[in-house]
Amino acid sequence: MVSDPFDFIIVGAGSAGCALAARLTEGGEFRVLLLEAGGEATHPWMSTPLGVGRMLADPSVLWAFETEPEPEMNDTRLFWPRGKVLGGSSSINGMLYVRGDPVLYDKWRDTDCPGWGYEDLLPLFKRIEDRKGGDPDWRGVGGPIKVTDVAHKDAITEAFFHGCQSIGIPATHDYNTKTYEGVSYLQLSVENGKRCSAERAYLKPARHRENLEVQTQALVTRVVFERGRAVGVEWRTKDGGLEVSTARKEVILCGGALCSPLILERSGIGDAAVLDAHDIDRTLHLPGVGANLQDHLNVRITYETDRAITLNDALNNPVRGAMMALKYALTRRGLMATSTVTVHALMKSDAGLSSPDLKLQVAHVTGKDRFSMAKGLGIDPWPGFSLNAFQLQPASRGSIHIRSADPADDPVIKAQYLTDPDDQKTVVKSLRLLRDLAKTPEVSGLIKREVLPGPDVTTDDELLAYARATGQTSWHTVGTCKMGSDAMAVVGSDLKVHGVEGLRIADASVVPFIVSANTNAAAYVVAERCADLLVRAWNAPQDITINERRTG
């Protein structure tokens, strides 16, 4: 069945897809179809910030992906979940709102990507957010994403904040301005103690518009081409049938760094060897599709404390748990208003670096690992917190490709963590820095003992072995359809897929290298820029940039 034509078809209702659909339908000139493989954003824990743990244990809202056995991680398959619901991963993530490093956006611009420097994107960042009390030269007011300060500060938070300064990390008031480096209390995409996802902020206010159609449980199988131009998409309905929807103007993929390259490959766009291996007719040999995969490898040191103020205490003690829940219900504050992290530090591990290369943060929970904890398993029986770190710009590169032509089959993901020798050195350095932080008077006064890896683990080889055994994803994947003009680039600076017409990609897959400690804000800004590019390309009378005046 072929549906009536739309002007634009957006594939994927995650952070970028929701934002793009809302912007393109603001003026009423365009008819837009938004397709989402997941369902409605109705999970009972979705609005509660601490509910991220419950959702990570619920396959109904997840793409429950796993990597292949990772050679540098003891051949372990690592759990890589992503949101499979309206709002995508913004509906299940940790809600940290971090624009990123201005220096790295400028580096992005300078890799033959005009228009993607920090100064270019600043009006769009301001348009995205509603940040009360910020510097109006840098922060926006009135935008869809509510950005607020973390609603929980305790002895652990304050010890981290002041301990970082003791080891030479300066304090910064607002890391979402020109000053990225430093230790700071976190800013979250939270409003009145509730998650502010792309579904809630962008899509929900737009769904009443007659020119927007949203289809959930719609798994896109491929993009449809005629004479080298994308003219629509084929998608699988909830009952297993196939439908073809057509686009008069363009198709835009917003499947994210893990799903957009898979849709391209199933559509015949990708490395010829991959396509031939799965008997997929070639539309275009584009070898960069699915390559250049990057993620932050999160490592941690865990400590037992004598302060009964951690999530361990609330989960292990019904009375404390009830008190935490009551505080949240009455005030929208406390640990339930967080994803367990409250403060972070963006730092240079070497004074000669031009920008920060490490992120440190504290989490108010300990256990076997974050995923066993999410499933209600492995919470330590004593009060505990962890000091976490990851390298901001890892050199290791992985890949993601289809396992078969069937869109229901999970992809082949190779994270390739720690394959670069410099990454190995940096992860050891980060663990030593966490221990230096733990030795400061501010933090050491809270520590009863180091649990993992334990004080007997001291040499570089031992620390690297510990990182290999316990490191986890940070859900910060980018780069699998990277922007640029080199042989491995998939899109140009206009977000158009090289070599075909009528097809763009607008999500974190186009970001050529990780520009931020957390990637959700970057996904939003890609969508906002795509909206401007499309409006200008199709000569729409609406002025989407009017919001810049409204948001300051």
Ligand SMILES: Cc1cc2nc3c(=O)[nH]c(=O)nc-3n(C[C@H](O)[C@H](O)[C@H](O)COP(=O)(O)OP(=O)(O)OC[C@H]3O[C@@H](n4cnc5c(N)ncnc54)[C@H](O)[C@@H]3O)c2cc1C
Contents of the next structure:
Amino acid sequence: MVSDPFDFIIVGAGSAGCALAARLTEGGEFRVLLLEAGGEATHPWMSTPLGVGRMLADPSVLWAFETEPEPEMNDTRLFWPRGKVLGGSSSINGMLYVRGDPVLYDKWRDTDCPGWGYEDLLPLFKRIEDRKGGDPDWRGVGGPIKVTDVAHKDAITEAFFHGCQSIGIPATHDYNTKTYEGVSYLQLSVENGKRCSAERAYLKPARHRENLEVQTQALVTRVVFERGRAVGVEWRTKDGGLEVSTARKEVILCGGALCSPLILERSGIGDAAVLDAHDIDRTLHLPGVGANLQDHLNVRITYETDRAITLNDALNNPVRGAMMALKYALTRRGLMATSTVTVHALMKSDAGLSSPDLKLQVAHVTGKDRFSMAKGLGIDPWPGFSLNAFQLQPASRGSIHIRSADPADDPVIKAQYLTDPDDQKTVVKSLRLLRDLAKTPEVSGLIKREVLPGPDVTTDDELLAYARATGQTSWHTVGTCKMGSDAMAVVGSDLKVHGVEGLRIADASVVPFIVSANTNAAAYVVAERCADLLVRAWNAPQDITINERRTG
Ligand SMILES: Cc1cc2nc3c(=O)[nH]c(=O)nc-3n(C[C@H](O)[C@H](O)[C@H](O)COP(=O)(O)OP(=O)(O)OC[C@H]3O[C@@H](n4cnc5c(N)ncnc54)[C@H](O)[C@@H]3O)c2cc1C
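Got the form predicted alone; could you also share the form predicted together with this ligand?
Up next: the whole complex, starting with the chain shown before.
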């Protein structure tokens, strides 16, 4: 039973929601209700890093969304899953731990968002993490998220690392410091070979607290307003009933970049045209809700190798598979301790650029298909690896909106990949760069043949056609409730939704543009900042203690 009243209601127990719930309840002064549409984080493959592929094929832990037919991707619908489980997407993601480019955080601050520059956020980044052996000026120790080095290095990893240097990309020791550019072995949110999700790191240690109530399989249908102030939420219980829970202080949406805009629209906040089309009573016309959607489009070149060390080999050959599993069981190392990516390069495709514009990485697996829930990846029957790339700052913008007033209906997602001509040029450039990398002595020695797109695909038009036919999401969506003060902004720099009282958003949706990185660390930092803002706003005596404890 849910026992009102609460001080705060948090909607969504994903990366940000778990972090926020843990921080708000640690001082003991606030009563918090955390509502999550998914269930407990008990999937048998969840804690094993290589289990990502299994979970992405299991609707019991997913919002298994798809885009609309993408106009510049041969009218294909692309699979766009998100975590629907405690921990949210941090319970099913690739675990790459990448804060992002300091330059982009400073740009964020400079778009009328004071307090969101890299220097402002650095104390928060430090308190998020437990990173042993890092530079103490930049890295934190003792935080909930364990950040460790990738526990698998092999000939492919080393070839990528040294091959990148051959094409002029410098080596970087720690990309989660001031120096972002360069090729580096990956840091993962993994502890002793196990996924370190928001559920495991933030929520589990907080769940016993008497001032925290967690409800799973609780689908929030709308925010409840009284005279322009959010006073609670309506939610569907696991047996289909409707509850209304009230918040004495504030409601905070942490539904993620895909779901927070949908909750706003179903609550009557959004573009008037969208609300009117679905006969939703209008609380507020806020045209930016669901707009400004952006993501990284991942493209790849696949190679057959004669080294039987790839995941293809482990999956196609039971003996090799058993050896991989045994190595993992005994040492917590090897391919099972990764999500198949081990090393990346953040690079400038043009020396005149002020910051990296492309990310290259290697995956120790290949397949004939784009990943989909029905088909998986269609693992190739030979030893293979792929070189992947995405543009860090795409210009194309999409949108996400409700399909109907029914919260059970999947949204209308328009990723709009490659709709900007500059993105088309960059994707071609990135495929050419991957081929340059493949030609280096380090990498070429591993290659038997290029399989996709194949050596006959050489012109810009052919490469672009290949990207349209095979590109897929990197799952890095942000910006759908963007922060700022312009007409399309949804929240201000204090995370409050413009035009109403008592409602904030704290998740990846508020990030105004991708910070040139994977997006989990950005979601955590938004939550940490939100916790500080709420504690300060509600003038709790724990303010000083918490902040001292966290930054100490
Ligand atoms: C497959 C995949 C791989 C990824 N790999 C990486 C990676 O390697 N590194 C990286 O940095 N980032 C990665 N990301 C991105 C990263 O995980 C996300 O950016 C981050 O988790 C976003 O956090 P969030 O709190 O904004 O949203 P989420 O973590 O998605 O949390 C939203 C939560 O809200 C819940 N919710 C939504 N609507 C409702 C509702 N109406 N009622 C109740 N609850 C609701 C959801 O079920 C979910 O639990 C990946 C993402 C995916 C999907």
